[in-house]
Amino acid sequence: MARRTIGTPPLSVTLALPESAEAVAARVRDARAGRTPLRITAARQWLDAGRPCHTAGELSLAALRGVTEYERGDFTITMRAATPLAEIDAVTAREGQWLALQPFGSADGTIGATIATASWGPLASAYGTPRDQLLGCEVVTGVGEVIRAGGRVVKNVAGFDLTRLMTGAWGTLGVITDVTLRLRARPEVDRTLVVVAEGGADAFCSAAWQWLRASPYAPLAAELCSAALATRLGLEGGGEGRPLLLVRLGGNEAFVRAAEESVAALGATTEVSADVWARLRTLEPAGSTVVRLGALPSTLGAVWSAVSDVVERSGGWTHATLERGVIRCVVPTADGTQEESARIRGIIDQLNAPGSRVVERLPAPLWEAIAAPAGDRLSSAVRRTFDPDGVLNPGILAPLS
């Protein structure tokens, strides 16, 4: 199969912008000796999210842009940092492939942003996360010095596995200038089917889980949604104050019949666009309090019934991937006065769940009073490894110590 590059003109910029990673790592050596700390940032859409970082400049990956490499034949592609998600989607889209990963936000977000931060939507069920995508990257530590983890071809396994130490590392590690990742065949036929909980959330969620582990018919995601998300989603059942289940089908078209006809176990269904995916990544308000929640199957519709009613009295919503155990809870948050700022904290202390708590966003105010930081010896040991003057998004993740 032959190699295909497709090239993308840069960004219209009106400052001057680091082109190439070897151009990065002289700005790194710039800000190291001149002992200035750097915000990483390209689309700037990540810029609410995370520990608040402090830093005397900034470095825009925003020129880093284009797809560089595309393997069809082995369903893999190489590109820029800054490249946007709707720019890949696009360009797999003509060869019947795409990048299975949708996560939470604007399509116009950058795959720097989507890796750095390891964000994922619904599809994870189906495919997994970033550290499941990614094939390899190349990155420019806090000495300036630019490495290459991992490879471009799926069976590349050699060497320690950098790739999956820069995921979710938020750039504090090395600033990404350059990742290959895996791509899947694009579905024949993409259907969405709405299903309305009956009989009680906790009831329902253990019907659906039951089914998602019994069924032949994996979906590409089931996602459970509030009953104010519904309405906001312009979803019928939610306006009576009952969740729906949202259930992603994907496959030729035999397949997707017969799983339809397997999800109508749940209760009636009723097909919707495709588009609901898109409104459900992009409803979220700037500056919203978000706290991902992780619970067991067997516990998750209890969980759900008590965060939901508490997030919803807030003016939010909460949704669910069911098969991950995930609950994700969402509050807009109004201004960064005192008032609002305990008011936030209040809902977050009834957020609680059997599993994990993880922030996601919050006012900046309140990270060091709720969210714990990533100060553990082995976490600082391997930041000083790769950025022992502390360059990169300081205070982010955590302070360096």
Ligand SMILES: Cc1cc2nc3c(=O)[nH]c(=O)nc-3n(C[C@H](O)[C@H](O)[C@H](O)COP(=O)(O)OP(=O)(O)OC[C@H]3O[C@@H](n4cnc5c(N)ncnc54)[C@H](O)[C@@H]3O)c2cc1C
Second form
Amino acid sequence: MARRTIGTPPLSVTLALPESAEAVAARVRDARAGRTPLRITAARQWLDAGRPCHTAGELSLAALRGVTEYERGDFTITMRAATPLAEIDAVTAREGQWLALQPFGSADGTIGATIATASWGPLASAYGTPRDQLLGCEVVTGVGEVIRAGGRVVKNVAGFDLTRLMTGAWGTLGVITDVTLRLRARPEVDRTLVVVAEGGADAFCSAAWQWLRASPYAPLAAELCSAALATRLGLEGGGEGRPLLLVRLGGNEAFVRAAEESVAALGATTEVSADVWARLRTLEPAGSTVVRLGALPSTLGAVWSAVSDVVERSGGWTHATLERGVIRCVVPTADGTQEESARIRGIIDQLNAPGSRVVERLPAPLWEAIAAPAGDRLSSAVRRTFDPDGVLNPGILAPLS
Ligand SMILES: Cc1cc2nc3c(=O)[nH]c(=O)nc-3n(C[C@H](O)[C@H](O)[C@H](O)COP(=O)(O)OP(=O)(O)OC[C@H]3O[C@@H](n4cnc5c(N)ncnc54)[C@H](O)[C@@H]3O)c2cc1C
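Show the form predicted together with this ligand, please, because up to now only the form predicted on its own has appeared in this conversation.
What follows is the entire complex, opening with the chain shown before.
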């Protein structure tokens, strides 16, 4: 039985790690009875994201790992929640398939956490977010009940779509113990081009948006990168503050070649190695402040110009998933000083957009000033239905009420 030691000897406890949904359910029931809320952890790569979680209790899922079912013909796969993304990639690559998700962060991150935090990356342009890839999941609620949501095949469920409710709930409605996902055929040819923006960012944004709308060759990803980011990724052309567009093309040779010609309408293109995408996903240092801004196609260029200026002057960088109208702002952040919190607060106050603003990571003292995403009456009622005593990840989505 897998074990984890918490704390340093002699003041340490060694806990047996749950290896089944039933064992997780028993842990949750004990925690509820003992009024000791639990912090759900998996590979512990992203525990500093979301609002501070107010508990010392830990429910480690590290032992809930492995693929349990793989229907190659149906392009579906089922696995236990703490299976790392890298393991899923290795298993599916052998069959010419892939889980077209690749969220930010390293591939050591687990699938359960990726679903719980609704994490996505540049591939969301073509394949959508975790909500579009999750077919079914098994969950342990805050009262220690094991429930199943969705199914193991594409779209054959009735009633409330609980899979979507669990996606992005940050563990506050239940501990995800296994998931069934939709896979895709891995592209035969996977090619990445860089297009350097000629003229202003605003004009380039709308030209790139027009191209995305008009081109018959949908890219796998089209990520606008600020000049500072281009430099950090080792990409040429980002000089003089010019952003550049990273375009990922996938399919058979004929399709990719035709798509390349279509991209050339935007400007001179250079082919770069596909590992730039892994570099982009793992670039940000731990503890960085990360904010996502939503903007309409018509305002994307203006918002981009406004915020990338603020962020780059603060030592950070920005990039945008054009297809989704989302700009991601990353500011490396020194830990814990009041001056640093004041500096970050000043930056955050300038990061506004007509669409949505999602704060992903922030120095802990600053969260109070940020509106809670699930603090409204209806969300609290939903939370109380699944976790009446607030046993799971208390405080991560909204202040305890
Ligand atoms: C440097 C970095 C940057 C990232 N940037 C982004 C980003 O910009 N946008 C984005 O969406 N994602 C981002 N991610 C998250 C990433 O994509 C994965 O979600 C993450 O790596 C998962 O890692 P983990 O298994 O270590 O989870 P942990 O760090 O162990 O857990 C992450 C969160 O998920 C909860 N959780 C974990 N497992 C479960 C489960 N089975 N059921 C319910 N709740 C669970 C935990 O309580 C915790 O709140 C980033 C990750 C890293 C490391």
